[in-house]
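Only one chain is given next, in structure tokens, and it is the form predicted on its own.
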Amino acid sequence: MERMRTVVRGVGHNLPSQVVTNFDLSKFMDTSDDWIVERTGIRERRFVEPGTTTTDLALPAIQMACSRAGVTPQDCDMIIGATLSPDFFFPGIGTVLQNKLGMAHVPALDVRAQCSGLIYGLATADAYIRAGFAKRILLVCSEVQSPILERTNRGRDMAVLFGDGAGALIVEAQACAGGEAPSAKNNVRGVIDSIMGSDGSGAQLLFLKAPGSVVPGFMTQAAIDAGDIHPKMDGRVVFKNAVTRMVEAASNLLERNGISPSELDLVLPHQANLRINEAVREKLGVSEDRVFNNIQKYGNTTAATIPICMSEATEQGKLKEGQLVMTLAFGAGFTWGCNLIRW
């Protein structure tokens, strides 16, 4: 069998035009900008009009990408979905994304990995290509998370932290030259080693306990009185955690690889808070010119996060075909990762 390598095509993006600042946020609870900005680095973020769905908000994105691919979703013979807000509690994504975009009866799947959705979803797609299974993935992270927020003092501390967004990847099996992968010392383009960890005694220290099988009756008036359908967190735990695996991950990463961090080209990680990102790009002695952070605008937009960036990124001229390209994340479950791309 020929060897094969995974390349990223073309990424695309979307994001709701309802723009929600911090000043529109302290309507509702006791919070202001100045406290909301010191704390995350998140100044607004967009959220959707009443009735539009997880997939909804996708399917603009996976345009983008697909257009910048030069491909149409019906090219594709896998989808790969990534969220941790679905359209409905059961199916996932991947199979209402292939009934709305028209494409075959190929195989759709869904990652549950939170914000550290594109990771897995990466990782995913790059081994499916790699045995041979998939010749072109569609990559799907999108998410719809402001209706499970609870916009008062209750629920505060996790309403200034998120928006809806969502991403979109085209993947595509290409041939190695001369049998030759991609690695960090060579110019051939994919995806060249990824890392995930996960850690379950932390379920409960980010998660949103209800609709589940943990609630008697798995869904009920108690619960939703107890506040149980809104996420909550304990932050300084999560904030810490975040810091030390994502160091561990991107450390384990470059010496697997052979390489330092001032290797790296671009450093696009996981905006969930911009303190954490600093302190791990201050951790691994990667410059700021070299690390793309958007949260300031959008927040954070869980699995979305990360092709945001790649797609503004791209845009901004600051991504660019042969760069050598860190993704990472953290997050519930815990969870975490991360991907080396040669772009």
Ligand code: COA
The other form holds:
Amino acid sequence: MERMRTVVRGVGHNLPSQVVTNFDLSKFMDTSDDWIVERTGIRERRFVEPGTTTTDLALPAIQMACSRAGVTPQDCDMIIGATLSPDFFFPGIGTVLQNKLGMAHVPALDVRAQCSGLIYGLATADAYIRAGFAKRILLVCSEVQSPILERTNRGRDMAVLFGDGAGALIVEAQACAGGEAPSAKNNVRGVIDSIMGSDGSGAQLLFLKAPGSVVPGFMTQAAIDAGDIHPKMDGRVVFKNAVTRMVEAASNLLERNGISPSELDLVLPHQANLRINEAVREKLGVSEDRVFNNIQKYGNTTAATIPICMSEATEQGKLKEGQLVMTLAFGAGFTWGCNLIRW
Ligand code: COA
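With the form predicted on its own in hand, show me what the form predicted in complex with this ligand looks like.
So here's everything in the complex, that chain up top.
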């Protein structure tokens, strides 16, 4: 069998038009623009209008990715969804999108890796493509999180952090000419390497409890009253773990590919907190101009942050074909990881 590589052919994104500023949130809870900006870097985020689902939000992102790749969803032979906020408790968004997009009866699966959704999704797509199981995969990362945020004082630590958004990638199998796979040392385009990790001892340090099988009947009035229908987090522990794990994963990825941080053209980190990204950047020794951040405008859109960054960086001319690019994320689970890509 011919050796295959995974090339990102097109990226798209979509954000709701409704802008919610820090000042807007301060009308519902004791918070301030100063507190939020100083702690997180976030100035505003986008919330969907009531009734917009996660797959609704994803459709324009998919359309943009397809048009940039010069393909249609029907040209894809697999769909991978990544979200923590699916349209339904089950099934996942993969199958819902398969139907909405009028795709053939292709395999559809969801990865549940929360903020690491793009990393896990791309690594999974790469593995399927290299194994010869798929030729062109639609990878969709979409989140509608605003309805589950508790916009009161009790929920203010979480409510100020998150927003809604969607991103999509078309990734395609291309033959490795002469059997040469993408590497940090050549100019062959494609996914070079990925690292994924997890630590379930942190599962309840960043999670949404209900609906879930730990709750009798998956949902009770007591769970609603206790606020278990809203995400909860131990912010300080998550912060420390995020920095440690992202630095560790990125260092391992760079070392095993024989490159130094200065050889990276662009780092696309998950957007959870500007201070986390700044700490990771400093520890890795990457210069400021090589890290792309947009959390200021959108907050944390969980699985969608990195594809939105990819799409915006492309539009701004910062992400270009041939560059050596690293993605990097940490999220609920805990999960973390990074991809190294010759763009
Ligand atoms: N506005 C104003 N005050 C707030 C607040 C808000 N939105 N949320 C919490 N506070 C208060 C707290 O109640 C606390 O008050 P106290 O000192 O009287 O008890 C104080 O601010 C400090 O809270 P603390 O949680 O210690 O702040 P922090 O400096 O750790 O920052 C986070 C909080 C959430 C910004 C930070 O911990 C963080 O970013 N963690 C990681 C988040 C993350 O990455 N999550 C997703 C991972 S994918």
